[in-house]
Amino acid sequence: MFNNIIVKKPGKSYVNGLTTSDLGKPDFDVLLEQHEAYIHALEKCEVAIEVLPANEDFPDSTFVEDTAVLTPKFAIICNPGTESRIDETKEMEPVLKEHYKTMHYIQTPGYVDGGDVLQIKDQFYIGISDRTNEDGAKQFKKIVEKNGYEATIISLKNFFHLKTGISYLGNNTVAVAGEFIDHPAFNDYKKIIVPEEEEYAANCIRVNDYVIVPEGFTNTHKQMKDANFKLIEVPTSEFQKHDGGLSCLSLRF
């Protein structure tokens, strides 16, 4: 269950942030589009969100998720695989202080994304890839065992993120691509399987009782429709351009 979610506006440079896809330039207008129906998804799923404005200086800032991860009680501020992203944390840092009084960090020479990091229960995967290096997925192991939590580190082979292939949406249900659909790690969950077509459409979010999920992946959309899950479906071309899926838009807590 959230009560609360923190989202942050894209700025313009967002047109010229980071990407390793082929997918074209985004349009700006069309973004902020986007972005604004993300947060309407958002506000049907009664939450508290708080709305943080944009930075020009760090052009993928709108991916708030990749700057900490949320506990019910303590936050881990990340630290960032990407030079140009590192800061990111600082802007961030202040802004759950209002929420957290405890918080870790991960520290150089370990190197996080919270995009590398999904919670399922009192587990947590961590993956290492090319913004999560082995260091940091053991200080974040570390940080969340000595909390009662279980963790446990996986190697990606393709995936961008870790959650670029796998997202938790209750019920004991994973949805999964790719190097994740026969993943050991994941034997113990009742699986959606995303087909290669729709890879994109692994990564959602479970929001109370919605799961917010890209539009227009109707494969995907039925087995979980099939399944029982409650559906809000948004518009996220602008966002995939730049690498970016649903989880990475906000922080939820």
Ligand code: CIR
Contents of the next structure:
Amino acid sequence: MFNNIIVKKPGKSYVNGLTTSDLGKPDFDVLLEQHEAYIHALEKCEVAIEVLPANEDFPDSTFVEDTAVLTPKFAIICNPGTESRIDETKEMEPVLKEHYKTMHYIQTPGYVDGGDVLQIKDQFYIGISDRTNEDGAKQFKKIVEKNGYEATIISLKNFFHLKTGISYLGNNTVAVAGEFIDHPAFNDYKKIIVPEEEEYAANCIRVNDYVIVPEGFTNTHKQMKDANFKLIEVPTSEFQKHDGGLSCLSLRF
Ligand code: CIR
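If the structure you just shared is the form predicted on its own, then what does the corresponding form predicted in complex with the ligand look like?
Whole complex next, starting from this chain.
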């Protein structure tokens, strides 16, 4: 159950942000509409939503998920593994201090992007990627284990972030794509197998009664509906152009 969501409006500089995709330049007006649609979807989920203003100095900062990982009792401020994003955490820290007394920090030379962290009940999975290194993953593991959670470190082969290829839907079920379909770490869960041509649909978010999913991925959606999940579809093309999925756009706690 989540009570709070933090999102951050994209600025005009978004269109010059980081990307590995070749899907073209984002259209800023469409981007804003899609961000609004995302907020509307969250409103249906009965959470309090805090919308932070855009900061043109940080083109990727609408992807707030990478700055922190939140649990009911403490916040972990991440250390994003790319130069232009590290100081996004300095903006997020005071916002989170309004909600949390206990803060932990990932410190250089350790790096962690929040997109590489998946929580399923009392278990954390931490991906080692181009953004999250072993030092950062070990720092993260130590923090959560001290607080009664379990943690598993997973080396990624192809995915950008861990959560690019896996999401937890609730009811012991994960949506998995690519290298995670047969990954032994996830064998104890029921699996919705996301086909290769719908890979982007593996990143979705369960918020209270609903799973918010990117629109247009009919095979994956059918499997989710057949498993009795209630879906809200939102448009995501302009986020996808900059490697962003639905989870990246919010902090949920
Ligand atoms: C970046 O390269 O950092 C952004 N363009 C995309 C971040 C996506 N975040 C996420 O998957 N958690």
